[in-house]
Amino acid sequence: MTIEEEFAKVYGLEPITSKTVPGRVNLIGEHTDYNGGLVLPTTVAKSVSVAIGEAMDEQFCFTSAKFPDPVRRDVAAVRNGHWSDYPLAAFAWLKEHGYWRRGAEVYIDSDLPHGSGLSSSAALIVSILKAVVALTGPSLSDVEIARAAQDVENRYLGVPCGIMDQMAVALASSDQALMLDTETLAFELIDLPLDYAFVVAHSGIYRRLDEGRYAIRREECEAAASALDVSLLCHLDTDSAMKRIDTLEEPFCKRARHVWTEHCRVAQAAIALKSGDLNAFGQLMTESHASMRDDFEISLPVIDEMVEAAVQMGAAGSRLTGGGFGGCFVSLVKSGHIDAWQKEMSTAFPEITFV
């Protein structure tokens, strides 16, 4: 059934708007999103839907094909650890600015993995803004959605996210990478590979980010670049960088020079993207995963070994992928050879899923 028949079937009556998004992979460009550097995500295939009516009273009802059974929220009372935190905030943001007035009936559909670091939150809630926003207006260009998305996960959820997961689920193409300079939102759509496919695999380990410890990575990287007398730690002179990180103790040596040298990262694969390298993206991968498992430390040991298998198995690179501490990892595959590889890695790890 469609996302409109799903809420007819469970309100009984049609919907007045609704929206699918897709969700995101990050090729390259982990944690440098809040520290004013570039990123290079895309969508993948798999998406959020949402269908919305308006209620007769000021209460919000969500019900979704993972969680049949209705519950009525509050729009005063957003964060209580409720897997309807996430919509309940983004009609709380709607309200406060203007789009919506009253209580909402909700059907959410999803086919995301939730806590697989594929952005399943971000779509969630650019779905609801897009799907009420283009309802009542006045219009917002998607950049404008994204900026929302981001302040209901920073100001309503607590989330410390940054930018990126918002702008890519809101402007990016499945047959495309947004190259993002996450300071200035300048951004540039590169053509992804026909002979590559970026396959991405979920590891089976579920994480969450509002769990603590993205917070904290985050508060290292402002008190490294607070020694560091910048505001952003991407905000460094590339000359001198390296140099006065090495001078930080740890671990902020280690948190910086991870977001310093996975912003240069970024920067050298959309070179060798646009210019068909893939040996050479797929070597910036691998190296972003180093990156991450020893600098910032955000791996986990049997991800680390997947990542390492997938390479030996025959892929140009690969690296995990979204906040960390588990969820998905990303693979760069020859576009021939994926069956093969994707029945290899699954004998090795039965665990994972492919997205």
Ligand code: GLA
Second form
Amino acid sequence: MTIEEEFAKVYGLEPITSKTVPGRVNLIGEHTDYNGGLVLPTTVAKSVSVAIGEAMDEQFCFTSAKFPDPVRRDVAAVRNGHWSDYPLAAFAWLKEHGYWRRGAEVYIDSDLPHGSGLSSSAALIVSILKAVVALTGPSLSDVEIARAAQDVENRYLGVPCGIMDQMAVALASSDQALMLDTETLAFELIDLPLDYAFVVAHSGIYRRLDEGRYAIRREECEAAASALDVSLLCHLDTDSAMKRIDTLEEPFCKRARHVWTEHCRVAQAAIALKSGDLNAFGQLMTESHASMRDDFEISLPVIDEMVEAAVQMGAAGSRLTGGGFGGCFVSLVKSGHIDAWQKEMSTAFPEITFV
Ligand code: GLA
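For comparison with the form predicted alone, provide the form predicted together with this ligand.
Zooming out: every chain and molecule, the one shown earlier first.
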């Protein structure tokens, strides 16, 4: 059934707008986005779809394939810890900015696992913003939609995320990576190789960005930047960055080292991707993982094992992807080798699922 048919089945009439938005996987450039650095995400095949109708009153009603019981919410109280806080917060933004007047009836379907580092929240918020903005003028560009979606998370939901996820799901496509400067939002779309694939696997461990560990890392980065007298860590001067970082105390020194080296790795990875040097790209992914494990300390021993095994079994590179502390890892595998590689990985780690 299409999302419009699902909506009609639940609400008894046609939706007025609908939209499908994919999730994202970050290929390299982790925790650089709130430090003014570079990131290189692409989209995944799994996505979130929404269908929306206007309500007769001021109430918002949300139903989803996963949670079929209708939930009624008032837009004045967005944060109550329920899954529907996310779509409600998107409508709160739309109302505040004059894109939506009354209440709404909303149906959501998604095959993106939540808490997996694949940006299901950004995809849900961006799908609602795009669906509504498409029917009311003046329309917003994809970059403006991404900024709005970040505002929804930061301001309405209190999630201190950067802008990578929103930009990736609003702009990228599955056959290109989005090379993004998160400070200026200047971007370039780079074609992905045909003879290699970025294979995404879920470790079986789930996590949440609002658990507090993400916010702690962000604060540590801000403290490191302030100790180094720059407003953002990626403003450091290339020639002196590492020397200056070494003068910081633990853990600030480690956090800043990860951010700076990761930012530099993204620039190198983009060059490797453009020139078709996938071995170099893979090597950078593996170095990125080591940096997240040792300096940023956002990996888990079981994910370290998975990433190590992925390379031993023939991947050109492998790394944890997303906010950390669980979720997915991404590996660069030669196209002809994917089936055999996945079989070997599943035998070694039965808890893995491929996305
Ligand atoms: C989460 C956040 C992003 C980014 C990544 C880490 O996905 O939403 O803004 O910080 O973590 O790279």
